[in-house]
Every structure is written in C-alpha cells, then in structure tokens.
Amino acid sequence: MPELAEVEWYRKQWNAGIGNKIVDVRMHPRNRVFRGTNMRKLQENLAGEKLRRSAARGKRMLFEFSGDNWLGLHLGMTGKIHIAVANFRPDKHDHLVLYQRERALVFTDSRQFGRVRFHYGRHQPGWWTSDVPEIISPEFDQKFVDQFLDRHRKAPIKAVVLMQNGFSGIGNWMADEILWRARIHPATRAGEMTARKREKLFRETKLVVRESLRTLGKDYSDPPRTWLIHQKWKPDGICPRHRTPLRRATIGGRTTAWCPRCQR
C-alpha cells in the first residue's frame, strides 16, 4: 500500500497538466473507486475547467480545479496516477482518466480499495480537512505523541504507529522501519514504554519521514543503504547493523519485522 512518501511522489505526476484544461472525462462508473461520488456531477463540472494545484494528506491526495471544483484520490493498495498520451485508450483499470489536449491524467487501481471524490464549492471540503497534524509539522511534537499513546496504552506500538488518526500517512514499511531506528519491539504495549522509548519513538518518526520525502517522495529513489526496508521483505533478511537474521510475525494485523537483537 502506497504510504505518505509514495503518495507525495504520486501527487506530482499530474503536475504536468497545471493550468491546462480538462477537455474530456472518461470513467468506469460502475466500479466502487466511485463509491459515494455524484460521478454525473464531477463529469459535467471538470469539463472544460483548468487543473491549478494538488496538496497531499497522509495517504490522500487532492487535486483543485477552476471553477470551485476540488477532485480526492486515496490510493488504497494497488492505486497509481500517472501521465499518458492525448489519445490514451483506458483499460478496465484505469477508472478515471481526465483528457488535456496534450495528454491524459490516468487514476488507475488493479484491485479498488482506492477512492475517488468530487467536491463543488469555495472552499476545501469537509472531507479533506483534519485535525491530526501532519508528521512534517511543528504541531506533531512530543505532547502529541504522548498523549496518543496514552489513549491506547493497551494495544501493541506496530498497531498503534499505524493508527492514521494519530500517525498520518505511516504504513507498514515505515512502521517497521521506526520502530527498528528506535529499538521499539513492535509488539511492546504502548503503556509500557518509558520516556525514554517514548522521545525516540517521536525522534525516529520524524527522521522516517524526513528521509522518505527526500528521496521516494522526491524522485522515488531509494532511501538509505542502511534502512531496513532493504532487508525486510528478503526471506533471508538481516539487520543492517549487524546481520543478525531478522524475525517476523502478525503483529497489529500485519506483517512485521524486526531485529531480535536492536528489539528486545
């Protein structure tokens, strides 16, 4: 599932298309990435209109138009935006494809956990606004984290990094990679861990995230050499600070890894 990095590389595909008009809007309407959608409405509305920025969220993108016209996308697990040629034919996949007289913006989901959403109106809609701080931000500080640790001092830290309510935009890979730079065993209850556990926690999210941006948010380079996202998903794997054989289990619903030496 694409996580905060990916989606902001995604994000700036359809760059290309700013301040150029949408001539033609091609969907499949029957398929659930529309769940929700007036589909009537976000065809008539963007026709002829012009693509003036994009913002990401997390997991989510939004893309505002001329006319008082904003367009959300949520990429599930297999969802993808990308550029094609002006006379670009939609496969069965490729669920929404808005048409510029130079070329075509492709939202595409192979298997539609994603979404699509159509808002009109001056301003953002209610479904993009949010009270959980992006990671970036001075708001998402210590006390933050703190106090969402607090309310689910019962559940296991992996489950509780991947809380979106509190975490914006972490997923599995970036769980796991937190929690290896801060020495966290991923099944550890969030009340059991010291303040000490704690200010690493928060230091390393900020660093994940940071770094993320940098480079697959950037250009969808590789992070680091030494990340652990290199050894995860190996069946092989180790630990890139000392080789020891990497573990894993279903932890928080998902498939985790970790160091049994840095995470004990």
Second form
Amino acid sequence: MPELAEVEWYRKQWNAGIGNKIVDVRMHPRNRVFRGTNMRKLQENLAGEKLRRSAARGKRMLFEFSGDNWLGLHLGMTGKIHIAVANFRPDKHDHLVLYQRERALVFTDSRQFGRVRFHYGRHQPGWWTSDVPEIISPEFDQKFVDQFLDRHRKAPIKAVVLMQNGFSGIGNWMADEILWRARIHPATRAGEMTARKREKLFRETKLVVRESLRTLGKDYSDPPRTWLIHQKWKPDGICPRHRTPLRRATIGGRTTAWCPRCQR
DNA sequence: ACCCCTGTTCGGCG
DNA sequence: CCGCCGAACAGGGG
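Cool, the form predicted alone is there; where's the form predicted in complex with the DNA?
Then the entire complex follows, led off by the chain already shown.
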C-alpha cells in the first residue's frame, strides 16, 4: 500500500520505541531487502543503542539511533512496519526485527521490493540527502512543477506524476486521484498541457497530499468519500462526479483509471 | 492454472 | 548522451 501518506502512518508506528534501547537485532540472511547493506555492521552497531527519532521523505524513511547510527527503510510494494510483543517470533517475511525490552520493532515485506539501509557516521547518510522538495513544502511550487514538466515533455503526464524526483511520494493511486481532480487525461503528453492545466495539476497535487496526510497519514482513516480511490479498483467503478463508468488502461506502465467524461 | 498488483531499476532502442 | 518503455524482481491473492 505504501505511498507517502501510508508511509507516514507506518513510520509513526515505531514511535512507541523512541527513547528505548535495542537489545537484539534479527535479520533473515541473504534477503533481497538488504541488497547493498552491510548486515553485520547493522547488527553490531544497533545493539545497545537507543531509537531517537525518525523522518519521512516521499516514500523513504530514516530512523536515527544514538551513537551516530542511521537506518533507512523503503516499503516497496508490500512493505509494512509494526510493533510486536517483546518475545515476537519472526515469520517468513519479517526480515528485520529490532528487539527492545518491552516490544519488538518489525519490518515485513512479502515481495521484497522494499529496502533496508544502514549508515554509521556523524552526519546524515548520503542516500538520505536529496534536492527534491517535499510536496507539502513551499519549495514545491508552480515554477518547480512547470520546470519538471518541461523536462519530460514527451512522457504521458501519468508517468511524470509517478517520477519520484519531481512528485516525491506519489504512487499509483495518488497519481490517478490527482489527475482525476485536475480533470486531465492521464495520457496527455506533459509538453501539451496548457498553463491552466499545469496550475490545476499543481493545486490538486498539494490538496491530495494534504488530505491524504490528514486522514490515512494520521490514523489510517479513509480519504473523503467522494474520492476516486473508492471506485478505481471496482470492476464497475464509476466517476464520483456524475457516475460515468471509469475507463481503465495501462499508461506510463501502470494500471490507470480515469473518467472519460471529465478527463480530457 | 493464470493473471493481477499502491515500486524501482536496468537494458534496449530511437 | 538523453529519455521513454517494457521487463524483471518475488510472492500472495482473486
């Protein structure tokens, strides 16, 4: 499930362990989610350290530990994190478990498209730093969107909204939601969008992100009833505006749902 | 059995 | 070299 709002919600699940020491670390060896990561170092360094704080950027998460230790998580398609009891027994897909005295912090990912990273050092890890503005920040503005669209003129707008170095944290369902609200056909080439469409795209991107964080991101409650997300996976899904049957096709490499009447 | 999948990366190709 | 596209990754669910 994880796009930026879900990521934000998952990130907060480990808040229960903030200020507490890691007493043991367990990992499934040679698992894809650890590609490129020094697992031994992760294990040796985190044991005995306290979880300090965490942050999210787009779909990425960073967990900061005492002693200059940093853990990065990406949930991929099926990743989840949660809190479990202190004597938790990891199942097949519980790839990383950080044990504290009172609880266990668990990272699970059945398809293993997610990723665990580790860094030891005084400063934030290189893989965490980024120039891409968060959508909720003032740096994500009309000018940034316009420039990004100009750089990808030939691509369908659906594909552009999925690019993480422009629309940080947007995934398939949020992209469809944004384009539906902005009344833009998902196959429109980015370079063919009028100034008015670009403005709508910018505004609705901000709105969808803000509302998703307020609902899903805060307590995993549903986004507003009138949103497309409640219809898009139904075989007989309809446009929430006027009940026109939705259309479905692969655009930008992903299954896309849109309303043929209001998105042109 | 077969097809689908809320993500990212990589190789081919124009 | 740039940028777009489809395939591959791996497992579970309909």
